[in-house]
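Next comes just one chain, in structure tokens: the form predicted alone.
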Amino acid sequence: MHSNLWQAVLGEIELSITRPNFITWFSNTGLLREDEDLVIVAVPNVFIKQQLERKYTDLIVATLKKNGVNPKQLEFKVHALAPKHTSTTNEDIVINQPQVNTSPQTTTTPQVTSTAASPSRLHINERYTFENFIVGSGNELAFAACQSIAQNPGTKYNPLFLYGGVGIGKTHLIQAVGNAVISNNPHAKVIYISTEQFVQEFVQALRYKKAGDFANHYRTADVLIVDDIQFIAGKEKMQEEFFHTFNSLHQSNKQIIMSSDKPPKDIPTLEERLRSRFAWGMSIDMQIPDFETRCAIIQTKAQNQDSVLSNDVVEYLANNVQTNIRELEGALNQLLAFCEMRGLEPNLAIATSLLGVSKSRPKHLSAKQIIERTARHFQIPVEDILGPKRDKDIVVPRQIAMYMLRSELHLSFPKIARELGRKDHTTAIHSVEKIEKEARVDNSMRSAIADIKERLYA
């Protein structure tokens, strides 16, 4: 009864929303309770609970009504769902399982075959799984694409090219694909390697005349995952070797996954034949996590350490570490370690006193620094940004500087205009609105803004 009802509901919902959204928000959901007063839906983590409550409550209720259930109340509950191959003793739990292997949310080690049983698992960190990856607006497309690849590697999105700034989860996500593939097929040859290590192995192969062994090792992979591929640029022999490896794998319908800090078209000194091949499949821009995602990350990381943080502490951390998940986790660990050693409960006062001096926005950050950093990024003199020139290669950096003054220092529009040597503050309003709009659709614009922020807060 429960199983048929929830499958019917999910079937209708899948037809009414996009496939990536369905995979992201409704995979791993189940039905815990259903009666005339209350329906409780099981979800794997706090973030998905919040998103379903905010975006999909009305759709779920309406779909339940179509299937003869009209509850007075709908609730979402974080619940450890049993994996597909494990029977559960609770017959009231109905799980909508995706084709990839899943494990309970509270489990930090994925249910994959051990290294001893799977010698083809090379360099993959078993802690990186889909289950402990926090999905948000900046990475939901990448997450959905990776899940799809894990189900059927080599059939679509091949190659997959993920790009974005430092510390936003690229490495976690691409290794999660490898772990999921091995869960489904323990005999699959899945290789994860950083470009730096890839280059070192190639050099050693040339030195000891084992280039054939090197090529055979990588060209017989079922899934090849290469991290930080931008570092292959400028290395001619390495690019030629990777070109042939890429062609061999792609023609054999083997999956290729790459990550980079920038899209293929923006990687300098990259051979054109590689640049075009990198863009054959799907290229996805992973963006800095938004406020809600940062809150979810903090809550999940704290929960994994058996700690519960109040909302004000969570929001304080999320507000003060904005550009890098690694820094966010580092700030959380610093807070939890400090409190554990002293037998204290984490609170806002402790967080403020402990982390206030290491906020991501430095206390000394000024309008002058933002303008100078923007000018340096675009390799133009500061005087041109502040001057009257209207050339496009000067106007756009000037508009970005205005946008940064607004987003980072929250200056008023008249103040922004004065900082840039403008008399009319409507110019600042127009510039900020223009950059906000373009940043939503232009990858290069988002990349420029992210790079400027990262260097300001370094």
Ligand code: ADP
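Numbering follows the first chain given and starts at 1. Quick caveat, the model's predicted, so the values are computed rather than measured. Under this definition, the rigid core comprises the largest set of C-alpha atoms superposing within 1.5 Å between the forms. Compared with the form predicted in complex with the ligand:
- With the core held fixed between the two forms, residue 74 has its Cα displaced by at least 2 Å.
- Taking 2 Å as the criterion, residue 385 counts as shifted between the two forms: its C-alpha moves by at least this amount when the rigid core is aligned.
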Second form
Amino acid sequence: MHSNLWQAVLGEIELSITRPNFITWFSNTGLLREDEDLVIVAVPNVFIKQQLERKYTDLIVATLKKNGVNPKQLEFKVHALAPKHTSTTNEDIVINQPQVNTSPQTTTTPQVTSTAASPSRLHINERYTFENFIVGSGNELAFAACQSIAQNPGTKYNPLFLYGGVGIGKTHLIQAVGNAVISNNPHAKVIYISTEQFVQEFVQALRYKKAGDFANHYRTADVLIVDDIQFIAGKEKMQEEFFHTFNSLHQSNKQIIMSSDKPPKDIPTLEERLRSRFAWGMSIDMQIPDFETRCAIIQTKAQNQDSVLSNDVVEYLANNVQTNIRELEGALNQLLAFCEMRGLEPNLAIATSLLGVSKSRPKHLSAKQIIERTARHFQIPVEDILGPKRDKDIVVPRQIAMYMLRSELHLSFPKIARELGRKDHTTAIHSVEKIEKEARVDNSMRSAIADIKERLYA
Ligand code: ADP
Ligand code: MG
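Could you please show the structure of the form predicted in complex with the ligand, as a counterpart to the form predicted alone just displayed?
What follows is the entire complex, opening with the chain shown before.
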């Protein structure tokens, strides 16, 4: 299918634009038709279509000409080329492996190790490692303790109780222990579990009379990592069960690691005997890293995405977001997506206008404005978004509108459904989830959202 011509065109385009842009906009494109009247380019989704139309039509036509084709008309069509276009490259991978191979075949998850020793291994995110954790004041003590535990689990700091605010790296660090223990000893039984899931499994176990299996599973861990233990508050039966698990592990020198958003003494309705046990080993108060460390984090994360930021931009970001590394990452990604979409180099003016704006959001933004903005972005009538049409070009903008109603106005799902003229609110749930997921893995989706937001708040 005209592939030689298109390969030649791509080859030249690749040399004339930046690599991230090339990857974002031209991966998984192809030629559907080529004659002197009409050239049709196949594109994987509606955003790419739009961007290519807006920004790259001239370049493509010029490059086609160079290759001896001079069509009267150039069109883009959403068309899945042989392998699935939405590669399951997830953000994790993009962030940590700058040289991602974005060929369509990257659908296999990289680094799948065969340590199927425990199914709970699956809950640990392999990108949470010590290597990509930036150490500085605020987290250095926690980091040192975690490293020491990873080398000799169950010996020194047992249990380790890590506490501090949201988004400052607790989960990252405690999972890094899990990853390091497994890489030292693939047979170690490392269990990582969030407390919410822990509670849910326990309830199920009781219901199905499997309490014995449950106890056995957790009491045979070599390293048990329980995240957000504050959620055990008020769960009496669970506290009782955890008390026994704790004792059993502790007596046999198995490592216990817990994280929490507050110290044991501030967790309400925590049984006294657990409270005292949580403090047996080492409790560490984690803080948001200081300014210099935040700068280092931004610089590293930008580099991981093949971007270089000037110092003033880095400092602006580090100052702008002072409490939460997750938000800091979000701000950085927003900036990079914005610039990438427009082929700009990030600079202070852009950062200020973009992030300064989001700080002073108008209170009076309405659902109607969001829906209109989204429709306008995709150049479709509002009636289509509100109507019954199921074409992909309409469905995706509709889903994005739902996502924006959730993210910007925090509307309930039934309310979102009503705003979109829909009866069934499960559609709203699915739509929001779908867009959230795609925004994580798909640059063009992130750009579209950033663009709509920017205009909403402009
Ligand atoms: P918490 O569990 O404290 O809410 P997380 O561990 O989920 O926070 O961290 C939020 C995000 O910030 C994660 O993506 C994590 O990788 C990142 N992060 C936090 N601290 C650091 C750090 N010091 N270096 C690199 N990334 C960090
Ligand atoms: Mg966490």
